[in-house]
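First comes one chain, alone, set out as structure tokens in the form predicted alone.
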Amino acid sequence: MAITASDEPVVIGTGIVPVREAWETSLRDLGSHVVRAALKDASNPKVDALYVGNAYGNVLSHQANLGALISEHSGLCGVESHTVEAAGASGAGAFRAACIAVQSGWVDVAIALGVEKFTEVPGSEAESAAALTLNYEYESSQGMTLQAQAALLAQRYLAHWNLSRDIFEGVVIAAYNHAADNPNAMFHGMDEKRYRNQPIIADPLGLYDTAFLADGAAAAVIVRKSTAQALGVASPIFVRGSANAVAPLSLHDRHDLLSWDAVRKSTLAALHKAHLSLADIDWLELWDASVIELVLSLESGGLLEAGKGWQSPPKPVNQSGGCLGRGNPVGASGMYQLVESVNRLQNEDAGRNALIQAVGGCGATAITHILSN
């Protein structure tokens, strides 16, 4: 089938609630809620299909089949639906595919959402959850977690570059500070001292270096070009590029844990496909779940030289507070970062560019779209 200019996939509506300990609010009640406000952003178009991104309500919430659960619930019986599960990179794989229903011409309004609940369990409980994203038969059920993960590549890249872990401190304090001008954001600020005085939880990493676990639920409206020209959008946002790569999900499997090729590949091949370099990128939302991520996501995307990317990058990057700021509805955290950025475009001069990134695993898997307003 041959794509044209017409069927270029465009955003024409968001719905969004602030991240959260959301304990009277149901993980289908959070997703049909941001649901019908997508809807509503968007002059209520009739809907063809709803993809959910969620990675861990089976688990949490005890509650799987989200497509039919949510669909129902935002009175959108009928629809096609189902769910798209990529560990921190699932709101974002939703996302992908919903442009690709719609550019492919099979659907012609879609939306993708991002939904998550975790204070439903003990915070153990939803740790061990989060494990679920390694290899289970040679990490997971040795006891490795995320946040163990997290701090031995922590570990590897201060030994690496024989640097010291106050490296980290400019990174997860500009994060919290970011997240001060952002409503959706749990978290609204950080000093110097706050930071220094965190208890080290896994060595070298504090309290404040790895995001926190929360509730949170994001959609967006996606239609052709041509479909938003006839429903009269004033202010369509483009999706110009959308890739998703893969790496080896254990870190054993890896040539070098330092460099994570999933996200190199996908931030080259979303470029390419949106015919820009990073050159004409305005602004980043990167991948933050623990402040080792986004210093590997910064350099292995191309932003800063490898061992460097603890230092300022030349771009703006995670001006929201990204995941350590606003807080990590796992599942849900790659629609924050898009319909985040979807109405920060909205409200910038014509001709931006701004390129997002949900990773997911510890950089097993990197899903990346190029926005344009």
Contents of the next structure:
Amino acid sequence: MAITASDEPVVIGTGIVPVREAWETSLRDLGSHVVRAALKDASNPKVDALYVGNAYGNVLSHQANLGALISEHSGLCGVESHTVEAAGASGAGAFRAACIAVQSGWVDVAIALGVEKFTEVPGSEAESAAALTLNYEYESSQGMTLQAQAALLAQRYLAHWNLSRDIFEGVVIAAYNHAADNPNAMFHGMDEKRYRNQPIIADPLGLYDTAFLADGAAAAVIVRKSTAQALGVASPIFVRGSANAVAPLSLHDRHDLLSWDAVRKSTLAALHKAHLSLADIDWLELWDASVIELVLSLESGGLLEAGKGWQSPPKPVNQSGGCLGRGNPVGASGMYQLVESVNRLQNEDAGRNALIQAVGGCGATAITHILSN
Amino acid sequence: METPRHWRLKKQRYALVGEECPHCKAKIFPPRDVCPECGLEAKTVYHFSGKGEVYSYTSLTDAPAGFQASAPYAIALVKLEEGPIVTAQLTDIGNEPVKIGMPVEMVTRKLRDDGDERGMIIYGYKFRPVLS
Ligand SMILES: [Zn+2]
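Same protein, different form: I have the form predicted alone, so give me the form predicted in complex with its partner chain.
Entire complex below, previous chain first.
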């Protein structure tokens, strides 16, 4: 069966809740809530598949097989369902799984869900559990953490380019200030004084240089373009390109710490599939679980030259506030990027292209999507 | 860490035992039986000297579970003389400021304890400044 233009995946409905510390809610409730909201938004089509992006449910909620659990909890008994895990790129991985499923013709209506529940345990335990996505035998067993990984990158970056940590201030303040307009964000603005008074957590990075881990869920309903037409959907958002590329999991196994191969390959592959170049992209949502990750994503994705990723990018980037301003429900963050971008494209003039990229494991897994209206 | 896993990793942890690629001569650590440089099979045992230099570093006050007793500690990427980079804590630093490029050497130290979980104390490699 040849894949044609009418098989192109499109988004016809979304559901999202603000990122926060949702002590009163469970992983399953968070997930099913946005699944049902997305279905309602899509006028309740009959669902064939639910792909669940989640990174930490196994350890923080002691819960595996979220596919069976959340589909039942959402009233979708009998559908195809399983979890997609790729650390911070889990949500984007679920979205890509849904796109592949509908475009192949094996599934007609798919839901991509990103869901994460961090506040199930005390903060220190959650921070330790977060190291699950590192290389256990050679990183976390040495006392490495997510923040330490980001700090090692930042330290090397500053030394390599002979810069001081002051370069991060503008990037972080911009993220927090962008989040001021995002109703799904935990934080709403940041001034220089507050930034400069932050405690240093892992030299050279301070408290605000790494995104706060939090709870959240976001979902989207994905069908083929032809199905959307049959369902009478007026203005679906098109998924023009999708790509996943990986680099070695451990920082110590990368040839060049400061050049993110996964980001470069994933960006180029997604653009290639969309028959677009970076020049055709109107705005981007890039990964910023820490400030250095955004800097390296901007450089490796080709928006800014090496050594200049902290400068002002030539196109709008992370107008949502990103993970820094939104808060970071890790396995759900990729779906926050995508759902917010879908909703934004629905309110923009036709012909816009957006590049959305989530990165799992400090540069290890990059999943990119190109959305158009 | 589980007993069988710890036992399995003993050689790497206590003696930095890695591999050498018989095809391109790349030195490999951690060992993985497939050369990351040329993609061919590489199972020849290679003993690293344990000498290297700091490639990047940071200092953590907020230690994860099992490591609180050593906090605050410095953790680094150490570039070994033979080429590979390893992740390890720095130890015996004293008042000397850590710098990128600082020569270091491997020592065996207590890495973590499991508390009451399994009653295990894990030893392994750390790196200290080369005594001049
Ligand atoms: Zn080789």
